[in-house]
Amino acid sequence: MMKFFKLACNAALAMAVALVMGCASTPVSDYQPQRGQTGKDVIWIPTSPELVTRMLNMAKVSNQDIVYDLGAGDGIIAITAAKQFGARAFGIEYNPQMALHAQSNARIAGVADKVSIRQGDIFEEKFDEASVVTMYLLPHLNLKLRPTLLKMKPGTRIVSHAFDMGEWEPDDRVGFDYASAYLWVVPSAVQGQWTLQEVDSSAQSVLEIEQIFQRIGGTITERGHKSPLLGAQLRGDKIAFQYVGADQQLRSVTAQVSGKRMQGVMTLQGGQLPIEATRP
C-alpha cells in the first residue's frame, strides 16, 4: 500500500512539474486591458476597426511602407498596416502589459513576422525610419510631438485619430460616425532664395519663398521683371507653381526637392524644359 501511495504520489508530482515546464515555455497572460483605463499621459479608448482602415487607406499605406504607431495599445494598427496593407508596422506602448498583450494580439492575427511592439516612451524612442506615423494622443502630445515629426523625411504621412496639430493645417480628413482622423504630408523646407535657370542656359531668376508649414508663397524675378508665385502647392518634396515670365507668357513649374536643390521641368507653350534650382 505504501508502495502504491508514493507511486500516485511520483506520478502527481511528475505531472505537476510538466505542467509548470509547459507553461513556463508558453506564457499564457490573463492581462485584458479596460477602456478608459489610464496610462502615462493618456486614457486607452480603443480606435475601432473601421476608422483604422480608414486611416491608413487615407495614407496610401502599401506593402512598401514601415508604419509606426505612437501608443499602440491592443496593437490593432499595426496589426491592420500589416494584414490588410502588407507593411511592416512597430508599435510603441509605454504601458509593459500591455505592449505583451498587443505582441500576442499579432501573434494571434498571424502577423508576428511583420509586426513588433515595444514597450517604450514616444518621446525617447527613434521612429525616424517610419514611412508613416499613426497616432491617437491629446492635442498637447501632438503638439509635442510636432518639431520630431517635422524633422522626418519629406514626404512621410502621419495620422492622427481624433485631434490636429494645431496651425499646421491637415493636408486630408477621414470621418467614420462622429470620429475624425487627420493626415499631414511632411513638407521639404524651402522659405528662402533660389537661383532658379534652365538646364543648358545661363540665363538665371531669383526665386523667392515664403513657407508656412506646407503653406507657399512668393516671387520670381527675371530679367528685371519681379512676379509673383500663382498656385503655389508643396506636398512632401513635390513642388509646382505658375508664374509670368518678363515676356509676358505663362510659364508652370513642377519639381522635386532634395536638401537645397531642385530638379523639374517648365511648362511653356506647350514645351517643356528641364529646370533646376539651388540655394546658399
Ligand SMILES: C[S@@+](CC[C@H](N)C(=O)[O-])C[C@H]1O[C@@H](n2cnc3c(N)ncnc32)[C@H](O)[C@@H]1O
Second form
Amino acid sequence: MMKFFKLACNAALAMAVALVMGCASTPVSDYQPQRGQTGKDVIWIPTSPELVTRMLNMAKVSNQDIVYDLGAGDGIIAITAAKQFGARAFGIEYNPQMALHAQSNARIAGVADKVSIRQGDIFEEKFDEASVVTMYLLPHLNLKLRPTLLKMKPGTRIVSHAFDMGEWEPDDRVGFDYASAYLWVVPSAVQGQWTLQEVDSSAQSVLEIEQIFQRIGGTITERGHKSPLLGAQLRGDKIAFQYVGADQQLRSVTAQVSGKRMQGVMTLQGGQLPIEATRP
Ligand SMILES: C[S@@+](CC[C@H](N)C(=O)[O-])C[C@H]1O[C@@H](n2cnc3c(N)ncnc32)[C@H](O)[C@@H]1O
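And the form predicted together with this ligand, for comparison with the form predicted alone?
What follows is the whole complex; the chain from before opens it.
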C-alpha cells in the first residue's frame, strides 16, 4: 500500500513538472489586451497592419536593419519588421503582461528568433543601436524623445504614426485610410565653419554652414570671393550643395559627413575632383 502511495506521489510530481514545463514552452498567451486600455504614458491602440507596412516601406527597412518600436503594444510593428522585411526587431513595452503577449505573438508568427520584446520604460531603456525607430505615442512624448532621437547615429530613420515632432519637419509622410505617419532621417551635425579643399591642392575655401535640424544653408569663400550655397541638402550623413566659384563656374559638391570631416567630390565642367572638409 505504501509502495503504491509512493508511486502515485511520484507520478503526480512528474505530471506537475511536465505541466509546468509545458506551460513554460507553450507559445500562446491567454492575456487579451483591450483596445484603449491604459498604459503608463499612453493608452494601447494598435497601428493597422496596412499602415505598419507603409511605415516600414517608407523607412526602407531591410534585413540589414535593427528596428525598435517604442511602446510595442501587441508587437505588430516589430513582428512585421521581422516577418515581411527580414529585420532584427525589438520592442519596449511598459505593461509586463503586454510585453509577454507580444513575445508570444512573435512565436506564433514564427519570428521569435528575430523579435525581442522587453518590459521597460521608453524613457529609461536604451535603444541607441537602432537603425530604425518606430512609435505611436503622443505629441508631447515625441517632443520629450526628440533630443535623444537627434543624438542617434546620423542616417537613423524615425517613423511616427499620427504625431509629428514639432518644428523638426518630417522628411517624408504617408497617409492611409485617414491615418498618417511621418519619417525623419537623423541629420549629421554640420553647423559651423569648415575648411574645404580639393585633395592634393593647397587652395582652401571657408565653408560656413547654418543648420536647423536637416535644413541647411550658408556661404563658401574662395580666394576672397563669397558665394551663397545653392540647393543645399542634408539627408542623414549625406550633404550636397552647389556654388559659383571665384572663376564664375558652377560647382556641385556631394560628400559624406563623419564627425569633424567630410569627404566627397566636386563636379566642375563635367569633371570630378575629390574634396575634403574639416573643422576644429
Ligand atoms: C498607442 S500604443 C502603440 C502600440 C504599437 N506601437 C503599435 O503601433 O501598434 C502605445 C503603447 O505604448 C505603451 N506605453 C505607454 N507608455 C509607455 C512607456 N513609458 N514605456 C513603454 N511603453 C509604454 C502602452 O502600454 C501601449 O502598448
